[in-house]
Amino acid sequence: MTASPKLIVIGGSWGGIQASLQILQQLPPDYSIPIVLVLHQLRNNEGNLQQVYQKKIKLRAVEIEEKESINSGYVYLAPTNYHVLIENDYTFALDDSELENYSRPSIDVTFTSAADVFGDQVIGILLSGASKDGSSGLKYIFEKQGKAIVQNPEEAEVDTMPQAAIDLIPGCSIMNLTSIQAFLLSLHVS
């Protein structure tokens, strides 16, 4: 990755909420790179992820809405039961098509569309989880010259998801959560 990053996409499942909160808690409210967070949740769950994140991080946490523009200073949360796609005009599209990897939202879907739009200017981060969703999307980011980061499986609450990515992408960066947080802080431009 040589270009300045324009988007960070983070995916996780079992253990992904706590892992992502640990990464995001120290980022400043004016963090210069937009962040999209795709977490597996129970379908038809009327969860309160937005309130959970808003209470624990300094960035504004919002649930993604159709055609919403992507801006810095935000953590965009994938809504339950919709795939999230990144559009060429830097907006979101929500899709309720078939499940991917038994999931909707699917991490692979968001990672792939982010790589198609942002190419080498996207950073993909895959956290703890009990499925293989996200591995092929992260590989696609890597192939488009974006940065592929995987949580160290030894640290993950469930290592299936990070280990699947490591097996598929030998050149990915394996980091502990504190290293991922430090890396993201190093990218901030105030």
Given for the second form:
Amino acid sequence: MTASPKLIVIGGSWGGIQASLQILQQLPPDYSIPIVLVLHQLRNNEGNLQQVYQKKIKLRAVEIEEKESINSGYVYLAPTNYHVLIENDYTFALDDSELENYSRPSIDVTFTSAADVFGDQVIGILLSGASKDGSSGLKYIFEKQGKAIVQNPEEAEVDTMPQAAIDLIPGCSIMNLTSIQAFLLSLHVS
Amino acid sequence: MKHSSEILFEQDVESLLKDIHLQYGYDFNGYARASVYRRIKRFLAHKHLNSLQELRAPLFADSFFFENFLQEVTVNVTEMFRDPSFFLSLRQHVLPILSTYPFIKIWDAGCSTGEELFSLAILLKEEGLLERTKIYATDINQKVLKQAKEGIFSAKHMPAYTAAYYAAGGKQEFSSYYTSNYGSVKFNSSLVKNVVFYPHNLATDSSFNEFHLILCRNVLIYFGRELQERVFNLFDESLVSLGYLGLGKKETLSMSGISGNYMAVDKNNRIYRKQN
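Coords for the form predicted in complex with the partner chain, given the form predicted alone:
Complete assembly follows, chain above in first position.
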């Protein structure tokens, strides 16, 4: 990774909520890099993920709105039952097409799209989950010289997802949640 | 930095889309880019084509191949009773008002393969309105219109559709609306007796009637801002005074130029009513 990062994309499934909360909790409210969070959820679930995050983190947590522009200080949550793509002008585009890896939102879809737009200025982080979604998207980020981080499977609540990524991407960074958090904090420009 | 292969891909796609417009009259200009690029990449992979150059020859020589391309690039994924709360809200807030009209006209814009159309027809039947309702079901793609008319869907989705139907306030045995055969189900054709199937392109075609209710769900997300605005104006022209507009869960009227003349009947479910 050469350039300064412009976007952090985080994917997770089973155990991903807790893991991502742990990473995001210590980030300051004016954290300088926008964060997009794609978590697998039940279809047609009308849950309150946004409130859950809003209570526990200092950044503003919002569910992604169609064509919304991407700004720092926010954690953008993928809405249930939509894929999240990113446009060249740094706005979100939602998509309700086929499930990928049995999932919508799919982590692969967002990771791939983020790498197409931001290239080596994107950081992809894959957390705990009982799925193979995310690994090929993270590989794509890695191939475009972005940074590919995988939660240490030994620490993950379910290791299927991180392990699938590690098997697919020799050279990805394997980190514990505390190290991921410290790394993200070190990128903050105040 | 953006890779040169990405930039090259974008340039080639744009030139391809321009040629499609010239030869076939389909204008993708106003479509949201990220999604179009992704779907073209998917189509290439699916057809085992290595480049956009390889796609050109069959695309421009073979109109059936083009129809297939069109079907893949314009998203046709749909479900019955998707977002059950939307249909429940229609049932509770909109249909009782429409029931006071002697004759009801509805436009299902971008009806795709018809799952939503049959959901709507079932709703109207259960509220006693189907007989005096005319529905115009339109889509850019003739192939999906034909599928919609047939009303045949895969049986494997039925458990999920049944659950969604009851969540939407369903009043009957859901299975009473269809017959099963060899892994497929066919919905009773009486449900679409009063439906007119008609090819219509929201990007280029104009208004063709006046309606009491327009449903256009998860179509606008694939359009850019300008094209969205065009479609909102088209709907505005096509709605009677006090008519209703139903959008997808993540689509909103609030950013459009016509929003001042609409009131949200159900903000969360994106159901709006024209004010004059």
